[in-house]
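Given as structure tokens, the chain that follows is alone and in the form predicted on its own.
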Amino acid sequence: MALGIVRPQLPATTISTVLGRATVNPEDPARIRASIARAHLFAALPISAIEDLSQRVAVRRIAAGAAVVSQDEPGDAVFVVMSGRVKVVLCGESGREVTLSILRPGDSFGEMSLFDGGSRSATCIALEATAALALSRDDLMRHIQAHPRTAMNLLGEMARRLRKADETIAQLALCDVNERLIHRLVGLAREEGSNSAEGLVVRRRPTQQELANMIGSCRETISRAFNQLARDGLIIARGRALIVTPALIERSERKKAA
């Protein structure tokens, strides 16, 4: 995967594709620095480190539905989401898809391949028009030599993902589909929901197939479980939005405590 890297003497650029041709457009340097500063991967870095990163990154714009990276391809860059959303998926030979996570502005992906030299472990697909910062392996290593604090941030991010993977494995082994669905709906509400009198409002309600992909089930099973939660008044589907009620959140917390 070829990536253009912005060098210090050049203005920051955006790399996009129009009718198969790469085009370069100016990108606001202040926006790039702000995106780096709010990224979890670069949290609490000094200004000097943020400035160094801003001179090394390139901006990639990805159309909705397009892959940013593909499973099993060589990994040569790490990405930070500036705007939009990206889903991380595993695709089986049968075509079945499992969604590992949904990434939002400030989230990063692609780090693992940079350190073990292996291929990409998953495919990352833009759910909507997305802009992402790309940092090559060589530039990341040069940056870490001058700013070792970034290496500690990387270790922290890897540990967070390992904990999340352990939690997912435990749910698959110990929880039934209904419990996994409740956990995912509450998680979505907390990640992107807004407060209302009825509960947390998720503006982009995932489809039942998307929910099935997230929790390792099939759409028919999710449909039955989802409709039962709606009949019980624990969730409210309203247009394209979904309201997760306090009662469902409380039920999820009781399950965790047990």
Given for the second form:
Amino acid sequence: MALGIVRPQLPATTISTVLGRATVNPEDPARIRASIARAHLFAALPISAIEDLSQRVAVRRIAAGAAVVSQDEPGDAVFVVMSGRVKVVLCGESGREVTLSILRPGDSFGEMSLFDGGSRSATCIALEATAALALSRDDLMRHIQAHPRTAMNLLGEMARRLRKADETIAQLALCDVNERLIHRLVGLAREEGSNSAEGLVVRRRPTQQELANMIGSCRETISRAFNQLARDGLIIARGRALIVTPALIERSERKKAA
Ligand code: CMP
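If the one shown is the form predicted on its own, what is the structure of the form predicted together with adenosine-3',5'-cyclic-monophosphate?
Once more the chain from above appears, this time first in line as the rest of the complex follows.
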């Protein structure tokens, strides 16, 4: 397999739970419409387009730890996260995992294989109990024919993802682990932190292994770098939360400007 990347071995029960259609539940139509309207993929669509989509989608409920799509399988649907979080991962033959992205409500995934005809490029796993809207390839294509604005949105999403991937490549080539860790912690705080007097509070602190998977390092190295930042007072680990201080945010911005 290319690049030594393998499909993760998920427990059989996990796979059948997720891929089985039994997980599709009827849902409140108003909630479905609200989820469509807040999705970046469907931003600024006219009411008629949102109505059209709401007739075509199904709600999929995914248990924590289960895969919604698995690397190398054929793709037949695109998903929009309604609630919960989904991580996008590649797994190496050694069992090591690279986290490409963490998706939150409003984010979508599963479109790449629908457009390039290849297999799923990555595995998408629910980090917690998650609900997602599923739209089949046929329904997406029919919707786009009537509402080309969705195709423009899709291009925008792909461009944003490529930009982020470029940034990650540059960081891997140009920054040391400390700088990558600081950048990721500040990114995380901006994505899901809430304001407090001490800084941005990330309610669920990622584990050191998760941070290592996000920035292409190993747990031991992250542990040393993380503890040093804590000793320097730039981050505060409190219970399950993490506080990213304004000093760390400033340091990350100074680095970017340099
Ligand atoms: P697809 O290849 O159909 O299935 C796996 C999905 O993971 C893919 O579509 C994208 O939606 C998503 N994905 C792949 N790479 C990335 C990335 N670098 N960042 C965010 N999402 C990604």
